[in-house]
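One chain follows as structure tokens, the form predicted on its own.
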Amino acid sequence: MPRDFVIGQSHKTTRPILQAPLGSLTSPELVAAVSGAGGIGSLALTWTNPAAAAELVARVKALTPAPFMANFVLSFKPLALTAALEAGVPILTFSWGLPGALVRTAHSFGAAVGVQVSTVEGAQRALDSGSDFIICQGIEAGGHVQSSTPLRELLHAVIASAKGVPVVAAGGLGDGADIAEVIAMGASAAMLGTRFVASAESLAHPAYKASLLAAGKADTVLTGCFDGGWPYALHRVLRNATLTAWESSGSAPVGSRPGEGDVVVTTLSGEVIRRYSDMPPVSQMKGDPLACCLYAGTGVGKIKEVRPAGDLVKDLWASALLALGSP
């Protein structure tokens, strides 16, 4: 039978499934559905001011009292870090970058830290840092992606060099087999992303789900095509009509950009996001929504349907535990 994932001597998990941060497509009721199922659910807070940070943290405390994360990207600066550990976020996650004094930082407002990495060496930084656990990316993943390398090769070595500190598993995993395998492998826990964008509580527009739902492992793509508000950064997406342009055009430069400036979609408030913008589309956008950023990892084809959260992370892990042979 699979072992718990337990962070530090409080965070526990029955499932260990954890919601990867899926930035503007995140809600709480999303993340507190993941943890209130047993797994982990994980909010996006890079991009928050410090007081809407802390407001989101509190209403996801008020939906669940299991634990759940918050996630900051280290390429902008953490701007509502103490906001969030002040409202009492029990679990920290960094990506891209190393969080330094960070860690500590965390640890004094007794909150766990887990570190995503793609390499080796990049784990045994985070471990030495204090990090209480490691979310090993494979390449394969949706969304802005770290990596360079396949979860299958990476993994393996990273549970070594942890040395019995927990690692997760994450980057293209869609079904309980795929959970089923990687715990098989050593890792602690698998984290998900593309799976929970095409849940009920995702706040991905409709249409952004219904492609989810049509695309197969062959339409995602490894590129730098939407690069608006986040430059050289590599991200997976589903084909579409802009990054068909794009890459027609010779995949040219900015400024020279099929179709660049146009708006694609407008928000509720008047918001203008336009071609190439790393920004999805979220519920309610007036536009043309496939035509924006489309984030999707390599396990897109295994989703066949949108579902409350809650009951896909019992599902997944009922599947898991039967391709594990577990009763």
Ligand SMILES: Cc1cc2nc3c(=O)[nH]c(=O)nc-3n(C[C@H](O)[C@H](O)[C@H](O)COP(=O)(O)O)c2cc1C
Given for the second form:
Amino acid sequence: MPRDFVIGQSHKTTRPILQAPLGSLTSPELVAAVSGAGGIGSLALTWTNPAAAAELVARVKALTPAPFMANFVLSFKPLALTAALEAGVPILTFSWGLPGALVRTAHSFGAAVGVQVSTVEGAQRALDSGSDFIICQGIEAGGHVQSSTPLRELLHAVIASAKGVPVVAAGGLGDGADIAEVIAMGASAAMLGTRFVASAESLAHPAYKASLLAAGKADTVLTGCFDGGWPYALHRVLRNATLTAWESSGSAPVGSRPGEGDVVVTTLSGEVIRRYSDMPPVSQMKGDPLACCLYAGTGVGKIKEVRPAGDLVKDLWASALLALGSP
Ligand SMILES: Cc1cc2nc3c(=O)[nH]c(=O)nc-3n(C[C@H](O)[C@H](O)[C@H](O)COP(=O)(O)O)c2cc1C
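Any chance you could show the form predicted in complex with the ligand after that form predicted on its own?
Below is the whole assembly, all chains and molecules, this chain first.
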């Protein structure tokens, strides 16, 4: 039974729990807390400018000597990639596209590479380009969902084709029993996103965190509703008034959706977020945060409290070990 998650020669972690990149909800404190507790945290640098990305990498390094990751969604140009590598990020992950030659670039800086995939063919192509590990995303995932296949089905097939390269399971994992299940299936680690949104260090608005605690599995929906900023990419969210009104309009097209153009929240600096934006609400936004895009995976029903992320890593792995029968 795998216990340590080892990437390449140097990155070894004692608790094989990875924090998924969480877009604008990610903080250096969250990443460092997860990595410091023996898991691996992840920055989300897709929408960050190069100078700010270098600063974020430096802040995590100042907080912990442990390895951590930075993610780039390849639907967008990875503008901060070189800056992150030059700042010394030890592990990169890519999603929504295959990195191809970017793997060699990362390796030339000594960084390891993981690629999130949703098919065996995608995994194979990622491995052919030299990726050090694969992240296998199931349709249960919160946030933007590449996958159309249930996690357990896809995981079997990807592990079988990966020829010993570590495979990380992602999508709908909410507690230690879920983590134990994918480890028992042969995954080298579990990646959790929604669970870490409901952590003390995530930047999510308190009302969003509270709605995650109150929700059950049946409250998540895979939809194209919140397409502002990233069209043509399905996402799994909590049902809310914006989604219900849109569906009640017959899922009206862009330009004639209910409440389109409404400002739903305003940031401290005065930036406005409009209805149907893909931006989730962050702390200190004013307005109606629960009308925003509330990303959540199907494991949300297992989240009962907001916890410090380091405690989460330790407790999740302790209960996974119990479920595996080897405390
Ligand atoms: C709020 C939120 C933001 C996310 N942002 C990113 C991101 O920036 N890049 C990315 O590759 N995946 C992102 N994801 C998807 C995760 O990588 C991962 O596949 C997913 O969280 C796993 O499912 P779970 O949320 O059910 O644990 C995000 C997920 C959530 C919930």
